[in-house]
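Form predicted together with the partner chain, single chain, as structure tokens, below.
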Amino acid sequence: MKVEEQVRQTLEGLGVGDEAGVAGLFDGLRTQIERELAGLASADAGEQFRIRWLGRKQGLLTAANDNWLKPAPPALKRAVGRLLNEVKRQAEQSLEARRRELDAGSETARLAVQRLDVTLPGLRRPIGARHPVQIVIDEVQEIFLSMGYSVEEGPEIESDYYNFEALNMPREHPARDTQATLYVAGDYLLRTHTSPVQIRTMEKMQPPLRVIAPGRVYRRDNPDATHSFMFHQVEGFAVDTNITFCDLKGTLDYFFKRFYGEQVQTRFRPSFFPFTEPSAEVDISCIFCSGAGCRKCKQSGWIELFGAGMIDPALYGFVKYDERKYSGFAFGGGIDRLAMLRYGIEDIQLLFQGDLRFLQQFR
């Protein structure tokens, strides 16, 4: 008897009266389903199969539900329900698997046509580069921020008072000669260093203080590979009741190790600045030859980088701090120079030309 006819009759009509009979009946269905699925040749045929067996109104399994399950004697009802659900689920799953098999065949052919030469370069949306001076400013800030330093700023068109006088460089002071100054008018000039920010900050805040001040500065220097009338400096200082020369040494030693690497040694040499006392030039062991001596360090093994020292107590007089209570240190150095050493840039002018062939290297 064909399946179509079987499902139109009740169990009773088919002469099935026990569980073994029911199982045999469903085995027959299962065999039929598998055979038909194996014979499917296209996606359309798959859809026809679905309607024939699983269709909600006309499907063979729906008919089996109506004619076998519903009128089944109570003793067989459970078994029929369970087997019917099982067959239904199996039919669905097998159909889905068969459909995927069928799809794969036609897809392979279709996608083969769409093949690209994936070794061609990608279409890149341009991404801008950070300026090396910016990279260094950011990094210096992060290092000092981690040590508790806040960031302060000051004007570039500065008064003689903040740039010189309050830094212990009265008019006629010989040290003014070493900072070739560009004057604006009257008492105003282009700041020759970031140190004025020290005075401005101490004027408005009380210790304890830890501050760095990166910024642009100016000198009346003829431009060449190592000089520029405009460049960048970072100033830093700490004032508290417990600040010593050893702290200054430790702070800059830590900074240079973080910035240039653990292998870097620092060296403090006595020097002179009107606003610090004792004063020091801070050298680092040459990062190109590790101190053995090379062209970059003029065979000395050391590279001079920062000026530093204990804040001269004369400055506390200008900002009304009690010099008996407080002590502090200050340091300053060229950001451009830090960058040039870091990246091996030989000419400072490159930093200010906006040449994309140069800038794009700092992505």
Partner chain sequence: MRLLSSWIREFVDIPADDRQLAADLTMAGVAVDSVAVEQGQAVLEADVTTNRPDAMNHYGVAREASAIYDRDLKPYRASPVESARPALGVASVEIADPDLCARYSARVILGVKVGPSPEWMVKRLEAAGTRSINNVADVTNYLLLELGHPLHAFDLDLLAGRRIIVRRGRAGERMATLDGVVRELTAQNLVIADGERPVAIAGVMGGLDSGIRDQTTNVLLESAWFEPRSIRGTARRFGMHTDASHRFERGADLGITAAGADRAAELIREVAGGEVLCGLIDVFPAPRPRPALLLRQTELERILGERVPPERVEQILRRLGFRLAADGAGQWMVEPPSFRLDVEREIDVIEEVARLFGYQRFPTRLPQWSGVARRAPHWHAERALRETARALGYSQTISFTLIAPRQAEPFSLTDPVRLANPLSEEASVMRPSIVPGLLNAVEWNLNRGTRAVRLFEIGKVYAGASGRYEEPSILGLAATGPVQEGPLHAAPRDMDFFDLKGDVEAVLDLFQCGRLYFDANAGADYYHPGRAARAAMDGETVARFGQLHPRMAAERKWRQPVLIAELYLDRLFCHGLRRPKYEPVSRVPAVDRDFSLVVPDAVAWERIESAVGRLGIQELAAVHPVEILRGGPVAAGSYGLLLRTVFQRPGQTLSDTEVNEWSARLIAALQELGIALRA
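How about the form predicted on its own, since we already have the form predicted together with the partner chain?
Excluded here are partners and other molecules; the one chain stands alone.
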């Protein structure tokens, strides 16, 4: 007989005439309740169980008041009422406990899906590499800092005044034609060399000065293996009393020996720059053939690297230095070219293409 039918029948109809029989009837009811609770698989099923057994209008235990308690003989009413209340209380407690189990199970299942095992090794991020140009910049700075130089920087968008005029190149000067300038707006342009830093530094500082200025520069060049519209230069200068060309030669000879090795020799060839007088092209003996002549040095045994010279006294007028008291030298060269020779790179464009297969060689 279904439990619903049992509940909806009276005690007399079931043939229960004493407290032992009543207790047995409620034991069966408890067993049925526990069996159904054990079979609950979800919170929705728990709610359906509550309505089925404990609902105020249609619950089976609610119906027991009318079908079991009221018709019970007076001698059994107290036992039936007590046992009925116990069953209701146990059903409510068991339902609440089962709900907690179901909630904990669902939470455990959710956490199992989302579980993070902190003992597992993490995702390995690829280790980057220092860019060869930055490696060279750092080494150039280290060498000159060891000689007492300081490092200065300037804006990459520069005025015509600092980029040309204050460097002894007025608007009609033919030397401007060789620099293929990129103008931004009006008299502002992308600097074509780091020499403007020399003027800006001398404007705000008095001698003695020993300064280098590495940085990016820009020219309207067509890209090829040896040209790029953006590249890197280092400008260097020293201003003091009694500075001579010998100081310039000694400084650059020391630098190149530190950078490329003690076997390197330097050579100065007369040249022209608007902001130095006298001026020279600075060569080093070929680091590939030791001066014997090869494809790298075009069989000459020498490789041109820097331009240099004594600072033209005309520049001192722009920065209000006393040309009768002070003298100085300046030099400059391509950092990218230094790197290309150091690492045997034959195409400057490789430095700026961001190819990890290339850049990871320089760890």
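Bear in mind that the values here come from a model prediction, so they are computed numbers and not experimental data. C-alpha atoms forming the largest set that superposes within 1.5 Å between two forms make up the rigid core. Positions refer to the first chain, counted from 1.
Relative to the superposed core, residue 241 undergoes a Cα shift smaller than 2 Å between the two forms. Superposed on the core, the two forms barely differ at residue 168: its CA moves less than 2 Å between the two forms. In the core-superposed comparison between the two forms, the C-alpha atom of residue 98 has shifted by at least 2 angstroms. We note a C-alpha movement of 2.5 Å at residue 127 between the two forms, with the rigid core held in register.
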